[in-house]
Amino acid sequence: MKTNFDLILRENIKKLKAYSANKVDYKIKLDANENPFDFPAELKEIILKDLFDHPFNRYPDSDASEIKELIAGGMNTNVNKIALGNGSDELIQSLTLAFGSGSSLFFYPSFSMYGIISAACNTMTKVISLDEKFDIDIDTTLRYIKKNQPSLIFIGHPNNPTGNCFSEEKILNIIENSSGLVVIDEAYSEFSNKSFLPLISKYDNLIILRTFSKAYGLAGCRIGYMIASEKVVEHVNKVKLPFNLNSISQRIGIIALKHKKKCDEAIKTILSERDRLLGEMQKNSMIYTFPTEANFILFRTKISSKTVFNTLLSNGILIRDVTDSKLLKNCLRVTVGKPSENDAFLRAISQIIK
């Protein structure tokens, strides 16, 4: 019998499109907000030695106990307040599976996976547009919260793709007026030096997401973690898959945490290069750069963003075209790269936009 997939497929999945990163030829990759510096070679040597003695035939530690203890020690918190995931995406999914009985609220523009995961989990979504300065429209937001009390509210801090941190006062207002969970996604916090972590003990509905993908330069290892109340972690652990964080990623994360100072060196260079990129781009009257506290820059051009993107790509430089007909018209996002990569980008952009 031939299977009719349309009859058995869930309605909410029919409307979704599978995530797929564009596969294009490039020489310089500045499109994915990755750390441009590979994991330090001396730490790779330590990893290789560690993995040589590691038994690959055994399942990983389902609780990821050792890496949890290191994270807890570094953040002065309890291990029972930490959950690990195969990237932050999995933790967003686990939170939605466990707590998405009502609606999920997030802002536009922001990280696309908030909406995609909510839709996949059949959770209703509400999107509220940011204002023209890319800050939260607090009046509209509070009206929706007070009337609907969403189960989950996702807030990027700094926000992707805009790069800015929202008003702390507005975020606190949201936390204090919400009966649901407020998830602060701090994937880029190491570049902003701002965090809501000190408030975890004060608000039991506050959740903080972090990742090893950006500042630690471990995007390929898929290590995300969550700090929340013990009750939230308890329920997330019910829905997460067993052995969700493989043993190799756990070992690499442990070594990264034990040598954190070495990983911090790249952050200093990225911040210095970010300021240099901003300064040079701001000299071009045809470019408007938005304030950023992340490792990327959102900018608007006075010519077609598509033209800019395609011409850069013809020069071997890949960035992200985020333009739309709303707040992001003719906007592009460039990740801060190595000094030589940033030089190449600046030379190319000065010839394209003049």
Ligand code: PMP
Given for the second form:
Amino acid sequence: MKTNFDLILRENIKKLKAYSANKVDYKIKLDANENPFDFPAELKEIILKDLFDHPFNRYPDSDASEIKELIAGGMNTNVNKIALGNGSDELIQSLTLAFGSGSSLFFYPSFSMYGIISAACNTMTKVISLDEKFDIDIDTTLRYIKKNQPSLIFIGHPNNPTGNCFSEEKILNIIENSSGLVVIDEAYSEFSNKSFLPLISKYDNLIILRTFSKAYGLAGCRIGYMIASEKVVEHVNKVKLPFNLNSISQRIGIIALKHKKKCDEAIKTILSERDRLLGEMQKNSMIYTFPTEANFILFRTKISSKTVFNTLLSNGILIRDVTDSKLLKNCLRVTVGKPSENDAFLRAISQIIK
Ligand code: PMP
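Counterpart to the form predicted alone, namely the form predicted in complex with the named molecule:
Every chain and every other molecule in the complex is listed next, the one we just looked at coming first.
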């Protein structure tokens, strides 16, 4: 019999597009907010030796206990408040699977996966536009929350792609007025030094989402984690696949945490390079840079962002064109790279936008 895909496919999946990362030729990659420095070679050597002695024939620890204990120790919390994911993307999915019975609320512009995962999980979405300064329009937001009480609210802190942190007072207002869960996505918090973590024991609806993909330089190893109330973790554990964090990722995460100081070294360089990039870009009157607390910079150009993107790419430099017809008109996002990569970007952009 011929398979009738149209009949068996869920309605919400029909409308979805598969996530696909850019497959273009480039020499310098500044498009995905990764750490430009590879994981330190001396730690890679420790990992390789560790993995050699590790049995590959056995399933991973489904609780990921050792890495959980290290995370809990570093954050002064207990292991029952932590869940691990195959990247923080997976935790967004687990939270939506477990709790997305009503609507999920997030802001425009923000991380695209909040919407994609909600759609895949058949959770209704509500998107509220940020204001001109990319802060939360608190009146509209509170009005929606009080009337509809969304099951989940996702807040990037700092927000991607804008790079800013929202007013903490507004976020607290949202947490206190919500009967659903408020997920503070702190994927970039190591660059902002801001966190809602101290409030985790005060609010049982607060969830902090973190990742090893950015500051730790381990995007390829897919390790994300969340800190939340025990109740939330208990339900997330019901929907997560039993061995979602493979044993190699677990071992790598453990070694990264045991050598946290070494991993942190890159952050300083990234921050000083970010300020250098900002300073240089601000000298160009055709470019407007938005304030950032992350490892990337959102900027608007007075010429077409498409031209800027394509000309940079023809120079071998890949960044992200995030333009649209609304708040992000002619906006692009560049990730802070290594000093030589940033030099190349600055040289190229000063030739393109004069
Ligand atoms: N949250 C935000 C705000 C992000 O920008 C990203 C990655 N681009 C993620 C979560 C997902 O990170 P990962 O799945 O690699 O942990």
